[in-house]
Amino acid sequence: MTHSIVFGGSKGLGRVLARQLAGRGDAVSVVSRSEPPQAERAEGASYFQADIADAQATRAALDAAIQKNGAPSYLIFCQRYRGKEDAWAGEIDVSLTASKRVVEYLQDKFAVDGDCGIAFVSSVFGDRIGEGQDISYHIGKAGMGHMARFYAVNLGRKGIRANTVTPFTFLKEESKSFYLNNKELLGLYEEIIPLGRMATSEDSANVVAFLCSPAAAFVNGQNIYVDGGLSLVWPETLARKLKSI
C-alpha cells in the first residue's frame, strides 16, 4: 500500500489533501503540532503529534508512522508558522530547516519499489511580494521552491521526485464564509481571474494529488501555480479593467 506522509494535514489544504489521499487508498499519516478532532479528522488516516520545528518529536512521529504504514512513497510539506515570537527565526526554522531536516532524515527510508516524491506547498508570495505577510513569509515560501528543485536534482537518482505547488488565494473551510459574505471582494476576484471563479482546497489538493502519483511519474523540479491563470495577466491589463480604461 502506497504510504503518504503529510506535514501540516491537520487544518485547511492539508486537511483536504489527508482526506483526498486517504480517499483513493493511501495509508495516510499526519504529523501536526496539535492532533484535530475526531470528527476533522480523513477516515482511514493516522495522526502524530509532532511540532515540525521540534527534531526529536518529529522524528519519534516518523518513527510512528514508518512502523505503522510502512515505507513512505509520498512526503508532503503543508505546513506553515504561526508562531507569535521572531517571525523571521520562526519561519525559516518551520518552512525550510525543518523541511531540509525531515527530508534528509527520510531520504533513505522512502520505499524502494514504485513511484517516489516530496511536494511542497508554497504560496504566490514565494515569487511575487504582496500585502498581509512580511518578508519573512516571502523568503520562507521562495525557499521552498527552491529546495523543491535542489532535490529534484539531487535525490533523482534515489527515485525521489520533488516539485511545488504554488495556491493563490482559495475558498477553505476556515475562511470560506468571509468571502462569501464579501460579495465585492469575491466580485473582484471572479472579474480578474480568467476562469471566473475563486479556487477551493479542493483545486490546490488535486495537484498535490496528482504530484503524488505515478501518473507524474516523470514531473520533476516544476512549480505548479493553481491560479485560474491569474498569473498570466499583465498588471496594466487588470489595471485597465479594473478602472474601466
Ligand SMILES: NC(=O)c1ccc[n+]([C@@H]2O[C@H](COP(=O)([O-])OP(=O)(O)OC[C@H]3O[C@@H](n4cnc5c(N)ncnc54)[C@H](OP(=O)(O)O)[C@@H]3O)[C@@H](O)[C@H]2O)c1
Second form
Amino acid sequence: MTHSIVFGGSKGLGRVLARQLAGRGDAVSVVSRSEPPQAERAEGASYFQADIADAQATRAALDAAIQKNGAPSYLIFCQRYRGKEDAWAGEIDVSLTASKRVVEYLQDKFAVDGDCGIAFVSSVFGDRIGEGQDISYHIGKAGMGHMARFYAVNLGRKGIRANTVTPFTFLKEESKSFYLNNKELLGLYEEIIPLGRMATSEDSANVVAFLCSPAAAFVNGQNIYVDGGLSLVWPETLARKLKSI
Ligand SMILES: NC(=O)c1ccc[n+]([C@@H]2O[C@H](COP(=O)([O-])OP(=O)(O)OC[C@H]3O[C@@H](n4cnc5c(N)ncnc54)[C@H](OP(=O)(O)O)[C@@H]3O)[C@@H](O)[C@H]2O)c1
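We have the form predicted on its own; now please give the form predicted in complex with this ligand.
Now the full complex is given, and it begins with the chain already shown.
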C-alpha cells in the first residue's frame, strides 16, 4: 500500500489533503504538534504527535509511522510556523531547517518500488512581496521552493521527485466564515482573480495529490501556482481596473 506522510495534516489544507489521500487508498501518517479530535481525522489515517522543530520527537514519530505503515512513497510539508516566539527564528526553523532534516533522515528510507516524491506547500509570498505576512514568511517560503528544486536534482537518482505547490489565499474550514461574512473582501477577490472566485483548500490539495501520484511520475522540480491566474495580471492593469482609470 502507498504510504504518504503529511506534516501539518491535522488542520486546514493538510487535513483536506489527508482525507483525499486516505480516500484514494493511501496509508496516511499525519504528523503535527497536537492530535486532532476524532471527528476531524481522516478515516483510516494514523496520527503522530511531534513538533517538526524537535528533531528527536520528529524522528521518533517518523520511525513509528514507518513501523506502522511501511516505507513512505510520498512526503508532504504542509506545516507552517504558528509559534509566538521570534518569528524569524521560528519560521526558518519550522519551514526550512526542520524540513531539510526530515528529508535527510528519510531519503534512504523511501519505498524501493513505484513512484516516490516530496511536495512542499509554499505561498505566493515565496515569489512575490505582499502585505499581511512578515519577512520571515516570505523568506521561509522562498527557501522551500528552492529546496524542492535542489532535491529534484539531487534525489532524482534515488527515484524521489520533489515539487512545490504555491497557493494564493484559500477558503479553509477554519477561515471560511471570516471571508464569507466579509463581503467587501470576498467581492475584491472575485473581482481580481481571473477565475472570479476565491480558492478553496481542496483546490490546492488536488494539486498536491496529483504531484504525489504516479500520474506525475515525470514532473520534477516544478512549482505549480494555484491562484486562479491572478499572478499573471500585470499590476498596472489591476490598479487601473480597481481605480476605474
Ligand atoms: N491559508 C492560506 O490561505 C494559505 C495561502 C497560501 C499558502 N498557505 C500555506 O499552506 C500551508 C497550509 O496552510 P493552512 O492555512 O492550512 O495552515 P494551518 O491551518 O495553520 O495548519 C498548519 C498545520 O501545520 C501543523 N503545524 C504547525 N506548526 C507545526 C510544527 N512546528 N510541527 C508540526 N506541525 C506543525 C498544524 O498542527 P499543530 O498546530 O497541531 O501543530 C497544522 O496541522 C502552509 O504551509 C501555509 O503557509 C496557506
